[in-house]
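Next up is one chain by itself, shown in structure tokens, the form predicted alone.
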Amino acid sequence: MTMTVLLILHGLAGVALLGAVTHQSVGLFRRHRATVDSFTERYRAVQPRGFSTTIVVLVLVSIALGAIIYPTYRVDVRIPFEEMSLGWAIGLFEMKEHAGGIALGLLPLYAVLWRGEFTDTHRLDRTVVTLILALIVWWDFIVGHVLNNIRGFG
């Protein structure tokens, strides 16, 4: 039960920090327009710089929750996994796990680049960083779905 709500938890997380980079990515490339007339254009019509710290917090809280149920994944889903041959599965958690490694590992630089010092430089810089960002917490919120469709918690 405990493990069912903390991946729960850890989804909810997920889909949090989807929506804020992915509304920071597209409001990267927004038009500087004065005026905004369609949902897209209010969509893209954020300030990018104010999801960077919540951002970077659901960020540490969903690696957190990720790796407090991490030995359940190992032990109750891993295993049958490996007891039904489905190592392609195995095999995108392995690379979701490496992801989630490298999202970390570039969340300080992510976090720099965000500073109001840097708002009129490192664009291109800030640009990427948050880009990659984005791709690897889609790559890591669609592999999650996928495994726990194939075998949930429980």
Contents of the next structure:
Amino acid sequence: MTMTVLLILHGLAGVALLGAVTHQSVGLFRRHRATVDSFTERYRAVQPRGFSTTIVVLVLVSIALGAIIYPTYRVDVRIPFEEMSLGWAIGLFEMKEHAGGIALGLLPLYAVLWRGEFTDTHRLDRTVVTLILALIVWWDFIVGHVLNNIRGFG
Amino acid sequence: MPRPSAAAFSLAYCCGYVAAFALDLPLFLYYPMEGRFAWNWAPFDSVGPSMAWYGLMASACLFALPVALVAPERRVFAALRNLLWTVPVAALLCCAYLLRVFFQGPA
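Moving from the form predicted alone to the form predicted in complex with its partner chain:
Next comes the full complex, this chain leading.
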């Protein structure tokens, strides 16, 4: 029961992170003199810098919750996957796990690129690192959802 | 004491993570059946599986921390201007390549 609650919290943290990192990524491509008549322009017309601290905290919370529930997955979910010969499902989770591990190490660079003195000189780095983080968050969220549909904690 | 370089830490962490993964060098393993940790070089005789993920992150941190303490932040940013992103991209691609076995046949 505790693990199910933590899994739900992990999912909710993922939803919040998905929203924040997507909004920040879209904000990277806003036009300087955009009109704010449409929904998409209003969505893009945010200050992406304001999301960085929230994103760092949410990534840490998501990974911490994921790390706590991971042993339950390893025993209660992955072993049945192996028995069902679902190698692709195990592979998807392995990619989620390693992408999450790399995202954790990427956070210091991400934070400096958004808050430090290099924001103007390293725009390409900032844009791509933010998009990498967004890609990892989307990948991890979708894979987690798919695997939970195949076999949850029960 | 110099301030640790965030960029150097992240880049070294990505390299260290991939190296630890490719060479099977997690600092420690976790055994979920028994709830026990053991050093990678002294594995525990478990009845169940072992988990390397925590140990891989620890290995990557262990590799990245001294690099971050030694490398000057400004020099890293200047030398790799607009190329910093290539390291995490390469790390992700390496991990995907190492995991290809899961998609080549039954588990």
